[in-house]
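First, one chain by itself: the form predicted alone, in structure tokens.
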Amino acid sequence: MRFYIETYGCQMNEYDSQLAEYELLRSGHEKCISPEEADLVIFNTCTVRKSAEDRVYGQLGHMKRYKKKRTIMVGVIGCMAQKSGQKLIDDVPHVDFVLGTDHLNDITRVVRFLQEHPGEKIVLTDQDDAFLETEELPRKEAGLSEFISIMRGCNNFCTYCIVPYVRGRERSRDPKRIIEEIMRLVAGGTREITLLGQNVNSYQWGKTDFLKLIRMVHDIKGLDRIRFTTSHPKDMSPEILQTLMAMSKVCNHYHLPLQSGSDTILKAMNRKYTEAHYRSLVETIRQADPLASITTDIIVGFSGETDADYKKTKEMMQFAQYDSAFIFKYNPRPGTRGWEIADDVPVPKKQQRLEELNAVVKETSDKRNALLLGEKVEILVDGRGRSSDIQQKGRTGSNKVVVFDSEEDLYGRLITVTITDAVGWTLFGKMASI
């Protein structure tokens, strides 16, 4: 069958879509680039925000029209599938199968069964406490930059978050399997990897913790860069940060979700750290590497958030000087602890706070980019620019895009450029003489 996978949500979902793709390719199915060409359309879904679910339901509506024209199989996988299960098929009868977060490796078996039994429906949402593994992934070619899942699930139960309920408890992956996968990728041309987990720095396999795993990855010859996401501030410390910052291959980009700058709200969110602890992490990074980037996630208008609470968040943003931030209005999700708490901040006030914080991060981002003007930075060239035939682009260790000109194709190379300008989120540079 020709298949098409549409992915919503985080990097973990992108990685899971790759796993599903590899399973289907292994079984002889063929990937295509649009649902119009496909015999099998799969939606890998997110349920963290209602807007993500609404988009999926909209796309599933389109599939009903497709099915009237020709034979097509439709599947829903991922977090929304895990949460809704049979209800998805009850609500959208033209969906053929629903697979939860621990059933990606069942996808080819399910597709084969439905090919042999037209009209049947399958729902698999039971959860396993083991790490979901696949056999060696049949990547046609290794990408320059690749995601590597090192753990799944979450034990934190933040009041607003659905992840522990749809991803299950934390399960770490055998470090031997992680290293083997990275080594295969590096042998195929990968230069940069991103270690993935809902709480990546709580990784634990026997006596191998996150730092020990990072050291093992750091020793892989031919690998140039290591990234990781997402860190939970409660599991990060100034000492861990100092160790990471001393490793030459670890990129100087740190994503530290703040969510709120108010201890009162952090406690209500069940975040398990304080404003003072978070501030110490920011100070450690800024003192050791002024050009490192710090990015974050913030929720405005959480239940009970007063003007004073919001002010503390704004003050933390101004202190941290974030390079970028994902800022969201609080929207209670069914199934979370927050669903049972009054959503008492008016929507207009949430919107006002959102706009104010977006303005703050735009200002701090501009300041952070201005610090790089005249600096020589190393970038990994990963593609072409849009303005001319000789324009190319790459990404700094601090995760900023740099556009530059070169008549030589430098794709896949680590080069040094001097930053000459900054426009919005994009930096411009010229090849540096070394």
Given for the second form:
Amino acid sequence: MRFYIETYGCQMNEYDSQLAEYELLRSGHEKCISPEEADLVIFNTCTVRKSAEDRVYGQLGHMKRYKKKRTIMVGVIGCMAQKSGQKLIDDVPHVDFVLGTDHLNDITRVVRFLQEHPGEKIVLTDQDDAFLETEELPRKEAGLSEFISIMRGCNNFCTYCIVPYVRGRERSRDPKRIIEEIMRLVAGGTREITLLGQNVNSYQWGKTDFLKLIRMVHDIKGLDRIRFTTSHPKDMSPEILQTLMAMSKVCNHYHLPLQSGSDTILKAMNRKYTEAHYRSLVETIRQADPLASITTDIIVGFSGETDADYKKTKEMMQFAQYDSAFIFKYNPRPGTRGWEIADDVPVPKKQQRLEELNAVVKETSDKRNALLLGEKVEILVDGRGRSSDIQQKGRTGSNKVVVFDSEEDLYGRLITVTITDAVGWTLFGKMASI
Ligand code: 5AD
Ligand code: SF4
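Can you swap the form predicted alone for the form predicted in complex with 5'-deoxyadenosine (5AD)?
Every component of the complex follows; first up is the chain already shown.
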């Protein structure tokens, strides 16, 4: 079949879409680049906010039209599949299969069954721990930069968040298999790896904790760069940060979701750290490496958030000088503890706070980029620019895109550039050395 996968949500979902893609390719299916050409359309879904769910329902609605014209198979995978299961088929009868987050590796079996039994429906949403160890499907090819999951699930139960209910309890993967998989990727050409988990800092397998795992990954010859996401500020400490910052392959980009800068709201969110602790993490990073980037997620308008609480968040943003930040309006999710508390910040107020904080990020990210002007930075060249034949681009360790000119194709090389200009999100550089 010709298949098309549409992905919503976080990096874990992007990674899972890759796994589904490899699995389908391996069993002889063919990838295509638009749903119009596909016989099999798969939606990898997110349920963190209602807006993400609404978008999927909208897209699924369009599939009805497609189905009237020709025979196609429609599948839903990911968090919304896990959460809603059979309800998705009840709501949208032209959905053929629903596979929860532990059933990705069943995808070809399910597709084959449905090819042989048209009109049947399949829903698989039970939690299956075996998935963790069988998930490392052989990849089609090793890209320059690859994701790899080190753990799945979350035990933190932040009161606004649906993830622990959908993705289940924390489960870490065997480090031996993680290392083997990375070594295989590196042998195939991968130079940068991003370790993924809902809360990577709580990785634990026997005596191997997150730092130990990072050290093992660091020892892999031929691997140049290590990234990881997402970190939980409660499990980060200045000491851990210092250890990470001393490791040459660990990229100087720290994604530290703040959520709120007010201790009262952090407590109500069950985040288990204080504004002072968060501040100490920022200070540690800024002191050790002024050019490191810090990014974050913030929720405005959580239940009970007063003007004074909101001001604390704004102050922290000014203190942290984020390189970028995702700001969200609080959206109560059924089943979470937050759902039971009044959602008492009016929508226009949430909107106003969101816009104000977005303006703060714009200001601080421009300032952060301006700091790089004239600096020499290392980039990993990952592709071509758009404006000329000799334009190429790469990423800094701090995760910024730099565009530069070179006659020689430098794809996959680590090079040093001097930053000459910054326009919006893009930096321009001149080659300093190879
Ligand atoms: N409402 C708004 N934002 C949310 N997030 C998680 N749950 C909610 C919610 N109910 C945000 C958090 C998290 C990011 C992935 O999504 O900021 O870090
Ligand atoms: Fe959700 Fe909190 Fe777990 Fe992140 S740490 S996935 S926000 S419950």
